[in-house]
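Read the single chain below, which is given as structure tokens and is the form predicted on its own.
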Amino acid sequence: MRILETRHLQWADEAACESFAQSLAARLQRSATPVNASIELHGPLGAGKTSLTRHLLRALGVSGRIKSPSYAVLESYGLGPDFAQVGEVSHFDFYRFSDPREWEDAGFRDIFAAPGLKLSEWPDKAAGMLPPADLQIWLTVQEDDSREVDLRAGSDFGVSLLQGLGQGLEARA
């Protein structure tokens, strides 16, 4: 992936993750055009990929149960009129893929080509099949249970998401 811009953050706790998700939701909501974006979530089991996704979906106005797509691979969420620019959100979890071609066999190419926000956990399990991500979020658990967060923008839209994202959260050198 071509990286246009990076940002590094430290989340001390769950509240910092939630604050980041709210900031990202606000950036998405202010998009000048309908969103057709892909965000990849990287990190080991327990790093907080699904927690971040839940906080983001809540910030985008999703109510009710937000399920992890670990077994279903895909959960989709429609958003209300306040988030019309974002459109539908498709949350993928490719953890159970044993071959990247399963992505093609499942028919996900059409979903990634359609407008909306695509959130992908374990994108490396679909390597070579996914379109380039607009934004990659890399989560690393620290010894004190805080999270080191590396953000990598791979498109102009990804760069626009990074502008002002995570303000107020402790940045690392």
Ligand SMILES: Nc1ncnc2c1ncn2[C@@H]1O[C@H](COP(=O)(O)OP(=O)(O)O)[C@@H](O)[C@H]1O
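In this text, the rigid core denotes the largest set of C-alpha atoms whose superposition between the two forms falls within 1.5 Å. Residue numbers count along the first chain shown, from 1. Since the structure is predicted, the reported quantities are computational estimates derived from the model, not experimental observations. First, how it differs from the form predicted together with this ligand.
Relative to the superposed core, residue 148 undergoes a Cα shift smaller than 2 Å between these two forms. Once both forms are fitted on their rigid core, the CA atom of residue 82 lies less than 2 Å apart between these two forms.
The two forms, fitted on the rigid core, differ between these two forms by 2 Å or more at the CA of residue 106.
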Given for the second form:
Amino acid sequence: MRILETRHLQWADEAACESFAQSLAARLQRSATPVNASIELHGPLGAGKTSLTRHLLRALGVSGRIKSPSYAVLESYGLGPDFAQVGEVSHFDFYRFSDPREWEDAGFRDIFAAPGLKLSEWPDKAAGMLPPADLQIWLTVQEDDSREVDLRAGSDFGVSLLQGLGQGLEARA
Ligand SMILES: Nc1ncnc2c1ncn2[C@@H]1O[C@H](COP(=O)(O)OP(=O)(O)O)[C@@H](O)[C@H]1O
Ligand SMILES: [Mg+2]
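Given the form predicted on its own, corresponding form predicted together with this ligand:
Every chain and every other molecule in the complex is listed next, the one we just looked at coming first.
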């Protein structure tokens, strides 16, 4: 992925993660055209990839149970009319993904070719299959349990998402 723009944030606690998710949801919603975007979530086990996804889905109006897709690889969510611009949300966890045939057989190629929001945990496990991301979110856990957050935009849409995203969560120098 060619990195067009970056931003560095800090989440002191999970409330900051939630506030970031709400800010990201608002930017997705106000997209001028129906969203067709891939967001990759990088970082070790326990970094907060699933937590961020849950807060984002809540902010996008999903009210039911939000499972971690670890075993199923994919969980899909339809959004209500207020969030029509975002379309369907596909939440992938590629941690256990190992069979490239599954990419075709399970219809993942079709999902990435179609509009909607694609969120991927452990995208490295599906390297070579995944198209370039619009936005990468890199999470690292600090000793005080806060999270360092590196945002990398890989497309014009990704750059547009970064505008004003996470205000008030800027990392200390
Ligand atoms: N600032 C934070 N952002 C996100 N999660 C946090 C934060 N602080 C603590 N947590 C906790 O860390 C854990 C992250 O777990 P999870 O989201 O499942 O990680 P991952 O999907 O990256 O393996 C959750 O228990 C969450 O409540
Ligand atoms: Mg997870």
